[in-house]
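Only one chain is included here, represented as structure tokens and corresponding to the form predicted on its own.
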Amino acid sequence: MSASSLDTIQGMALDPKLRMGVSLEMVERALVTAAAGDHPDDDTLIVALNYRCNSRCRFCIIETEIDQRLEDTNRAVFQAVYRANAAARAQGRGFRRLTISGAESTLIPDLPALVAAATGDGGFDVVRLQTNARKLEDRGLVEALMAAGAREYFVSMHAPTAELDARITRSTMSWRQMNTGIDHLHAAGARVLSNTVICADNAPVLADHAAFLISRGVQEAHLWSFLNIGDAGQQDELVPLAVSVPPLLAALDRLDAAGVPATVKWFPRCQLGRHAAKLDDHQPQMLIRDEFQVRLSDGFRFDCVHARSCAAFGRGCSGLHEGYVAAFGDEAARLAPVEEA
């Protein structure tokens, strides 16, 4: 995404001084096709709210932007998106679900008001918050968010023990706060989905992590391969397939046995065996600072040595990320082309 962007959305001007480096034209494009998309997530818009966090996860994909201390997304951006989406929904188009992400969205005091406006003025049916759930130890905040219309929570859950959680998040308080927050979400009747990044720290214990997710009552489990984007300096969290795949498959077996739906991202399809259908590298439309979009476009290349002969590559499977290949090679002997069904 180029840093040069349109300053209108659905024909409505947005003062460039208030845009704060956010590219609105991708929302304009997505509004045209959202209702008729080929993927269930095509009716979802993600908006990054802020670039601050109360954790410091060792693999955070926006750590660079957090270090830059970028300003929060101006409320004028949200208002423009809400107006545009409401107009599009009135014409049978637009987005049905809004995901508000951070860094950490719950650090924003007016978050309940933003949520209420999304389902009121914005025409969204569902609001999902992406969060580490630490601030949700405040039962009053959970009740305010639920009353405002945030009924889905995509909770970062990266470790099955307090000790490992503290290593990953670099916080000795995150484990207790997250678990208390999840208790409050369940008590309030929220839908809780887990968000796990598979990295060098947690890959060996993924089966235990699946048992933890089940014990915490998550209704969906999402497991992502860690991607080292550009020069973020997080190479030590990369993990070879030989280490990550066996415990990942064991974790998926456990989730299946418990009846918990699972989604896997950024693993080669040929490595997933009977769980291959769980692979889903599709990403909803995201509205985030141009600084991140530019960095992502410069470091988000995938390939596979079997690309020309594999029926899955480019059609659900992305192969290996360039950062992985730089660290461990192309895995030519391990990967195998998928044949046409």
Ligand SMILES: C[S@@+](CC[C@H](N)C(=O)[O-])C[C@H]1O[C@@H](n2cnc3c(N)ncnc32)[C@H](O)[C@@H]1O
The other form holds:
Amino acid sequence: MSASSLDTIQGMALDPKLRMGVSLEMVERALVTAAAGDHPDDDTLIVALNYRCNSRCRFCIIETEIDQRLEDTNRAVFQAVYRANAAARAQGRGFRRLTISGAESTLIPDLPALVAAATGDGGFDVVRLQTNARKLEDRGLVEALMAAGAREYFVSMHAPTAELDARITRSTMSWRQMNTGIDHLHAAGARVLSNTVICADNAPVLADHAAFLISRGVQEAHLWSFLNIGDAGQQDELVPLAVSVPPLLAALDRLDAAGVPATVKWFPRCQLGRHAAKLDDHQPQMLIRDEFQVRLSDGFRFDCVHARSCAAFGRGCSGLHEGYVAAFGDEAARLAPVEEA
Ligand SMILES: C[S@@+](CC[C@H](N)C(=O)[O-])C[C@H]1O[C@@H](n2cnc3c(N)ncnc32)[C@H](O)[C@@H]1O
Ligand code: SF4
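Given the form predicted on its own, corresponding form predicted together with this ligand:
Now the complete complex, all chains and molecules, led by this one.
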């Protein structure tokens, strides 16, 4: 990439106070390559809008930043991103999809205005909200978001029953609110995708959970391994492969039978049997406070005891997260190297 290609995209230079500790250069660099990436998600930029949440999930990856009460991302950052993306799109590059995440973006009153600006001035074709969907029990909010251009909702759905959901989210209202939100989303014609964090609490019931996801009409189901990123207090949610693999395979069978596309993240590929092709560890480019980026890069190490002999390692499969190995060992006997990826 040449310096001049950045110059022509321009527009992300911001006063340090307005930058709020987010590294806009990463996005600037990604804007140059966005349209040329070889993964479908390369057309997506994730921006974290805030660090507050109405739930307190037992495994929350952003709990440290929520506890630090970091400020919401200001509008100057969004405007800089929108300006640069619109300029890049005019040159046939840039991002097509904006995913607004949080902690919990739906807590921000002017979210519909931010969405409208993204599809207007920002040059994005699609806005996706990554959300627990609790605030979407307000039908007026769903209608305002849809009218503004947010048509895709990546909804965290972690449990098939109110009781288990309450245990995981530490909220007795979360399950009812999320379900009402999903009703409103379907009524409004939104695209609803689910995300489930595979953890100690829900692993044994993943097959039932798949039936729940199907009954709720999700158009894609994502299942992410719980990543224990260095912070004390979440280890209880780690779950051994011996416990999680059989129900996960049963869940994937059910989703297949119902015709619901599924994606699995950060799971050893050799454990997935005929579902191995569903493994996809790719994550889109993300703009979030540097504190989180640093903590994540410090705690995002994966490895496999069979790395040298397995053709899949580093070619689609990341092996096991270091937090898992610290708790349960390297699983040398269970993991099975493959000859061809
Ligand atoms: C931190 S949440 C923020 C958005 C929103 N509050 C939600 O829960 O969907 C972003 C995504 O990360 C997932 N997630 C949270 N903690 C995780 C962890 N420790 N490991 C893997 N995924 C996690 C959530 O399920 C969600 O899909
Ligand atoms: S809803 Fe999302 S941000 Fe909130 S506590 Fe749960 S995982 Fe974290």
